[in-house]
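Next comes just one chain, in structure tokens: the form predicted alone.
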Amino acid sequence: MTTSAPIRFRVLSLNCWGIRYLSKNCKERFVLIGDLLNQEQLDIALLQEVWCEKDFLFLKKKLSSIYPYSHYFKSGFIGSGLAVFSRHQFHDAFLYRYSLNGYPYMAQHGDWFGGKAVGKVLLNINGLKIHVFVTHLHAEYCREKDSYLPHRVVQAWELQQFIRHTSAAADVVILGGDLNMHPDDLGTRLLRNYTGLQDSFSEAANFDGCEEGHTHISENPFTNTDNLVPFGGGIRIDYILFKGSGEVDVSCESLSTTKGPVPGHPFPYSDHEALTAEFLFTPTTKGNRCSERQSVNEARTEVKVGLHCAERMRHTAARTGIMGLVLLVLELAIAAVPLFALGAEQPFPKASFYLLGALCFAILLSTLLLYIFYSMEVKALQGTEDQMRLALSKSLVTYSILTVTAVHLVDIRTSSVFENEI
């Protein structure tokens, strides 16, 4: 690290909402987040739900002057929807996909065509090492119902490990983005008592934005106000969080959010308020935040309740699909009667017979590609279900290594007064 003055650094995340011939206003929002940008005059912006390349490439013009320099992060069949806009040059950017992200079948929901992620961009400002990162987690579509519960456990587990494994040599992280989790919500917990990030808006000096920083607001007309009533009205779940490391202080100097409509327009920038936080980066020697073992306990509650969920699937699917192959060998044996009875009729109509042939093979085929869908779902909780349980048995023999050594350590103590007295 080679600098000394403290740096300060503006940070822009916002959800987009742009589905091109669905979401409203589409092109002429774009044009006002472009102006927005602009103005706000940003070291990076973090933006999500860019779901069309063109706009991406609408705004890489608009902001070109201003910000050089910028990714989009292309996933799935669709894309992830995620682009980055900076004033500072990148120095690496990668893309990390989720294992899991809803379902195929329910496309009215659209995530899983998203191929949601996680991406990053690495900054070097006067010596000093930023890692960004811009993510998107699955929607919560019914909270007392929510079968994508364990899907966004999975998500935020594999986030902070996607974090912590790849920072380890950051002055300074940053991650920005719709992570459609409440503030105390499990994931949300998991993410930042592991990683050590801190809630921009818990820690910023001065706010400036809608109440509790809600991003979700019931006043917005492209929200669906019925599902905020239980709330009062709004939520929070866009966030920019942040951490320093030994050497470097990140303070949140302010935090504003957009409220409502644009200025001179009958409709705001998305369906999502717009975040954007003033940050202090001061050189120390300051240590990080220890994590919690509460946090990941209890997402690998939540992980084993969808694994079992998940199997029950898998299991259902393959009964299904041993149903109908028993109904196919049954038919194919019916159609074979012909061949050894000679003169003998089909004693089924060929209409109906045929129709349950198609029914047969539809079931067993759908059934088959349910259950290589759940298996695949199965692997991956279990491979995150792995993965917390090693790293709860690594912080448990970290903690008995640290009592074992502090009991050791009070003998001692102990044995030197007590020979001292003599």
The other form holds:
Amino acid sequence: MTTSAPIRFRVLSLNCWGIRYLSKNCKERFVLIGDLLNQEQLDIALLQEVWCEKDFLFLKKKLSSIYPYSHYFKSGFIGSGLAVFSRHQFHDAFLYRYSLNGYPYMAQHGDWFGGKAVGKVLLNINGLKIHVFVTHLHAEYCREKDSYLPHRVVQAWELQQFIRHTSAAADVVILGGDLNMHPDDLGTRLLRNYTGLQDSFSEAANFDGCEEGHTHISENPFTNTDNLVPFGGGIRIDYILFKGSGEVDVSCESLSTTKGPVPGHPFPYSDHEALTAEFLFTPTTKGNRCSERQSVNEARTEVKVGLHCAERMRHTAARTGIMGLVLLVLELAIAAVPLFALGAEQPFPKASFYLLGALCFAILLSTLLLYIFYSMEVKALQGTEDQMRLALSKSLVTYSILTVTAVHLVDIRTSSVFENEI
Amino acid sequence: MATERPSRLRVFSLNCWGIRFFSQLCTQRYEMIGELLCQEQHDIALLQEVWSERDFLFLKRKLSSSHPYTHYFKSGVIGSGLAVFSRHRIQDALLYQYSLNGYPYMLRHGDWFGGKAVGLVIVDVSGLKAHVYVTHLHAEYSRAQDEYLSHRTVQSWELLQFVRHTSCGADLVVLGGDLNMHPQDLGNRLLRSHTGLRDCYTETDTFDVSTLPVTCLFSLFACPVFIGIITVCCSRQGCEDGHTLIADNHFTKKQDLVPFEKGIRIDYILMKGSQRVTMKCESLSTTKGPVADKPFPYSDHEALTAEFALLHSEDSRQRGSSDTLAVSEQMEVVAEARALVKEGLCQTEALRDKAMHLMFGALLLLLLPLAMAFLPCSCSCSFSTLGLLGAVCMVLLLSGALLYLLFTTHIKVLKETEDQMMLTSNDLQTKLTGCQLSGSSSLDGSPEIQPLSPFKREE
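Now that you have shown the form predicted alone, what about the form predicted in complex with its partner chain?
After this comes the whole thing, all chains and molecules, with the earlier chain placed first.
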């Protein structure tokens, strides 16, 4: 067996909050982020919310000597906001845009325009195939009444599907990003259980950072502290997850987070804290770990709830559209009365006629657009549910086969013991 | 070297033309398709344009005994129209929706609403892991002035990326569907050269087996000198040149085939083995328009049936072809594709500018009725005229905004595709330099170079 020295690999993940004209001190913070990356001696940096291409190009120029390889994933109207800077060359990049990502009319939330996705880059270091994924899921605006939960569950499902199906040949898999989910939330459990990815916070040999590994804390002056009060002043929603393979063992040597205000600087890097993990890749001979197949039932329930809502909204849009059409027809009929009853007065004052007509057209147009949008949402949710059902049936078959095999083995053993006794 | 008997796999692919209320004799044709699939007992049937879920459920019920495992891929507003029927268990499924798929305002073309995509099903075929892909690309409405060429190129790119990235653990790979591209079109060449997938039509020894017995008998009585020629000529029958959209099919509009009089080949079954399995296409056949004993064909497209022989293989190399040549070919085709995507990008940026002009024009025009309404001028325009003008401006403004949103999204996709192509191009350049220096390395269509790793065990 050929052995080789273990490889150290440092990864950083940060949600940069780069919403130009809206987020505070945007330009200055990108300068600070550039300095941080130049100092930190990383192998790869995974950034989210780099919404403006100018900011990406600024970072690219600033980091060109230490991180000569970069990729900016583009999708949606202003997104995806995902950028990767690497010391090592990329051999390929691939993007998977999530089917669901909020609603276009929720302009105050704006996620829909972000074209959220998962980006993948392939690295090859000393013959090791390293698949690195970066992503950003839909934000959670109200935990008690989370209208985006089905969307986030679908995104988590598609994320785990994408990782699983595209990393069959990988020696090492790393996922970094803002999942907008707490560690025990359904989507996070689904992701970890199905992919077998491990959480660097739970696995790290050494940790230095915010309490409980929080990445969105009240000490950060950019954060809205009211939202964090029920959670003891912080939440953990950014992650670096990892996995080895049959031939390479990956261990997390250390994990650290920034802690809000940065010494020597007037403000932090972002409203999120940065995560830095150091991994060790060592050769091994043990096989792949089995991944548990839980949480799918729970996920399927959430998706069904979302589907029910979406179908109801689509039905409402259709009904409202038809009402608008009926109103328009009625209005035209009333307006046509003088044409048939000669000499009769026009019952409709012109201003009201045109205003009502305009209102009917506006209703028709908006309900048509909404109907198209909700149809796409329904299709995406149904598609995800079908995939989950397939996964469940596969688990059942595997479970049945394992159970039957186990029972058969017990029978053989019992009968052989019995024969020996005789 | 394997000495066991090869396993067989029969794959069927058909664009069903299942547009309810628009395509002719839809219900009756689905009955015929169901009967055909029941009789033929293919291992896997890949259907496209099954737009209505009701038709899928009808087929599912009809084929429940012969093909108990099914998957219907859902995406877009009415799509994706992709359905898989299988005799073997489907272990997993994944859908990748193409980022570009026409324009929503092109209602008479309607592709945008179809949510075109590529679907992957992982099927257990006698212990072998088969990755089966079914897809349908954007239609070509005018070859001379193809406004969707950049969209179809992006779809081809995303298709090849998806296949490359998801087929690493496969024992065998099959791709079936309506690519809406001729065999030597850029998208097709891009797909085949970068994935290593092979076209069954060009790979098979036998095209349309059903006609062979007659020709063999004939050749026995003919002069021995001519036997070889006749057999070779007669073994390539079925639709001429493997066409899948032909003039003989009375559902096909002749103007759609112009300038190709007899037909075009736009539906394919592609295949690839692996290090563990050698895959050979034993035969390929197509339907030929009118169906015997039936008043009309199955669809406006012809159906493809391929039969594969699967041999367990211990060979570590699939092909001993010249790898430098393969890499150069890949580089050339990617460069050509990149140029095309750049052209598409320019066109879309021009469209986005037009949308912006529309928005500003509408805004300016809106000032006119507002000014007239509020200024005490002597203008004799009635309120209703002003109101109408205002309404028109609002509609124009809204359309401009929606179009601006749409074209910006398209520009992002085109730029992303261009960046990925550039990355691949650079990677290929590195491989080419490496190939030229070292002399050889195996290429299997995977997206990574594989230098000898000090981590790997030497066997």
